[in-house]
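Presented as structure tokens, the chain that follows is alone, the form predicted alone.
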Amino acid sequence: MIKTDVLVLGGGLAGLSTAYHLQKSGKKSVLVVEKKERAGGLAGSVRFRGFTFDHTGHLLHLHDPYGRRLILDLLKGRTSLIARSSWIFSQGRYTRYPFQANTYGLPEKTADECVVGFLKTLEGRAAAAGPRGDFRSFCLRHFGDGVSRHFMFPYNRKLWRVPLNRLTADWQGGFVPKPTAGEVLRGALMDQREGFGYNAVFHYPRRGGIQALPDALAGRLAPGTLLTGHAVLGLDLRRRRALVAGLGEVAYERLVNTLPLPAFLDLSGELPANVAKARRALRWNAVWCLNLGVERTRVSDKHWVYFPEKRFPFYRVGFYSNFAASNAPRGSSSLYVEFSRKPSEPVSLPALERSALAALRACGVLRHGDRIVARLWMRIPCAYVLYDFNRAPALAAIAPFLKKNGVDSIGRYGAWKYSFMEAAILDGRACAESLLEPKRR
């Protein structure tokens, strides 16, 4: 039987970071098991017909001093620092992101509705927040009726696929920019180029796609620490044993989970009644991503575009080859097209692809004569955690069960939260530090 001090489930960024920071201390043995044949999880890339496709857009937004130093050291000058070019396509025209601060270029009536609605929020005349502080009320309170009706409501309904009054505003944090009155007015009168939000600039590897980052982090681990191609088949949390394909039983003292929390709980055998009930309350969306390679250079000059209107079946389109030229062969471009679905929702990929291509031609991203030389569908079964009103109570019920059984559940999916790549690496560091603390008597 294999024995280790710490067993990490999942070789994505959070799991790799945990192992890296534990090994730096030299105080505990650690083993990472990953079901795929390569490290990275969703922060990985696929080579297909000469193109490099990520699992939709994965860009490095670096805000924490330690996270920045570590990530840039891992990639050792092999990244580009890029100023974001992100847009919204609505009413037949492009406007800059974020919509609420950039109504210049929209029809005059639409822009007026957005600005007047926003100004009413400052006077306290916007719709009041609902009794539970739901996301729909949050939008009305902060942005007003016009912005909400023309962008916030249709886009977020497309993404989350539930009524917005069923969602809390807990997820938005620094992810939804809140402009000042001056910024809103300037953005209505002129094409302002000010960067808003946490992702105004980003780093991206010059070669290898985003896969370059987990590969570099895995390369810092001691040989034999990361075992790929080994899925976790079951867990005995009481005995602190994991059954791993190809390895048999693995005994551990502490367990670090980075798998989606529902999947982890499903592997954990019979659960206490309150934990089983909480697990059933967790909700999420899947994303289908259509990756395309086009035999034409620079099909767009943008990095990504949001599509709030119902006539477009996708919610966002991004352009890999504008992140790094190496993502596409010479003379070609590459892009990703994102569709949100409920996990069990049936999807006809041929029909979805036909509607997507027609819509891409309708908005001018593709031309009728474009030759598509690569098409690759990717499904992300657990893409977006739903911040509904059941989430926080469910996590509160699950947390004592995890603690009692020596489990740290971290990262975007282990902690069941909305997050980004730098945060996953910092989660791993924090987890390692907590595991290294002396036991309190």
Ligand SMILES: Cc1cc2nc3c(=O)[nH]c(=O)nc-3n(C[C@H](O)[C@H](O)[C@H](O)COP(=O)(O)OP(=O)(O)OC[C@H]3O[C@@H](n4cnc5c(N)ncnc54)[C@H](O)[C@@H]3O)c2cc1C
Contents of the next structure:
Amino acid sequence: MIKTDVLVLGGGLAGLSTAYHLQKSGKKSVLVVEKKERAGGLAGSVRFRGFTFDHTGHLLHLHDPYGRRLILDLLKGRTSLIARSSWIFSQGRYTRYPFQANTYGLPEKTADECVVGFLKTLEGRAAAAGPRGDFRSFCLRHFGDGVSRHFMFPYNRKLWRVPLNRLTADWQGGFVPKPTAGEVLRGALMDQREGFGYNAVFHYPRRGGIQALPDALAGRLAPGTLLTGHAVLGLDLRRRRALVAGLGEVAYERLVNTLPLPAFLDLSGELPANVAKARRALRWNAVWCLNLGVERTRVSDKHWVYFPEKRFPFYRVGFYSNFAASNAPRGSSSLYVEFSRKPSEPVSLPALERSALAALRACGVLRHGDRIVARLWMRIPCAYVLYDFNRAPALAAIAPFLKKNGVDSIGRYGAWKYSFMEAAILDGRACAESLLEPKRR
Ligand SMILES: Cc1cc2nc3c(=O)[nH]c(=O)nc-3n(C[C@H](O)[C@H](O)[C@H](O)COP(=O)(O)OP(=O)(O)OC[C@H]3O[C@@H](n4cnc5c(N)ncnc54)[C@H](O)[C@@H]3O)c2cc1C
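Cool, the form predicted alone is there; where's the form predicted in complex with the named molecule?
Every component of the complex follows; first up is the chain already shown.
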């Protein structure tokens, strides 16, 4: 039987980073088991008919000094630093992201409703903000009723697929930019080019899509550490054994989980009643992504565009070939079209594709006569964790169970949170450091 000090479930960025940081210490043996043939998880890319498709846009927003140093070192000289060009398409025109700070160019009545609504929030006169810290009330309180009605509500309903008063505002942290009054007023009067928010610039590999990052991290691991093509099939947490396809039982001292928390709990056998109940309370959405290769250069000059209106079946469209020319063969462009669904909602891909292509023509991204030379659907079965009011109590009920069984559950889905690639890498480092602390044993 294989034995290891630390067994890491999942070879996405969080799992790879845990192994890398543990190995740097040289103090513990570590194995990473990954069900797919290639590591990377959601930060993986697929080569298809000469195009490189990621799992929708995966752009590197680097905020932490250590994260930045490590990621740029891993991709040494092989990334571009790009100033974001992101837009909203509504009422038949493009306005700059974020909507709340850029109403210039919208019809006068809409811009007026947005600015007046925002100014009322400053006077504490925001409309109908509810008593609970729900996301709907958060939008009204911070942006006012105009911005909420014209963008925040319709866009977020499309993305989250649940009534917005069922969500908390906890997830939005640094993700939803909150402009000042000056920025809102300037943004109503002129085409304001200042980059707002957490992702005003981004890094992206010049070749190989975002897969270049997990590949570089995996390349730093000692041979034999990363076992791809081996799915975890079951766990005996009490005996500290994992059943892994093609390997049989693996004995470990500590377990690091990066699989989606509900999937991990489902592999863990019979759960205590309160943990089973908490597991049933966890909610998420699935994203379907239609990747397209088009035989025309530069179908758009933008990086990505948000579509709040109902008449567009997708919530966002982005352009891989504008992140790196190498993502598409010469003379062509590539894009991704994102749809959100409840995890078990039935989806007719041919119908969705037809409506998406018609909508892309309606907004001018595609032209009649454009030849589509590659189309590839990807499903992200667990894409966004829903921050509803059950999430925090459920996590609080699950945490002692994990601790008791020597499990660290980390990364975007292991920790069951809204976070990004750099955070997954930092989670791995923090986990390795805590596993190396003698007092934990
Ligand atoms: C639509 C979308 C867009 C995003 N855009 C960005 C962006 O622009 N910038 C950014 O920084 N971040 C972005 N992210 C977030 C980013 O993808 C994640 O933060 C990061 O990739 C999470 O890494 P992880 O290792 O925690 O999880 P994952 O990448 O999910 O890794 C988990 C791994 O576990 C493996 N696994 C699952 N089941 C088993 C099993 N039974 N046995 C063995 N292995 C298994 C999976 O194959 C996977 O490799 C986006 C996410 C989504 C959904």
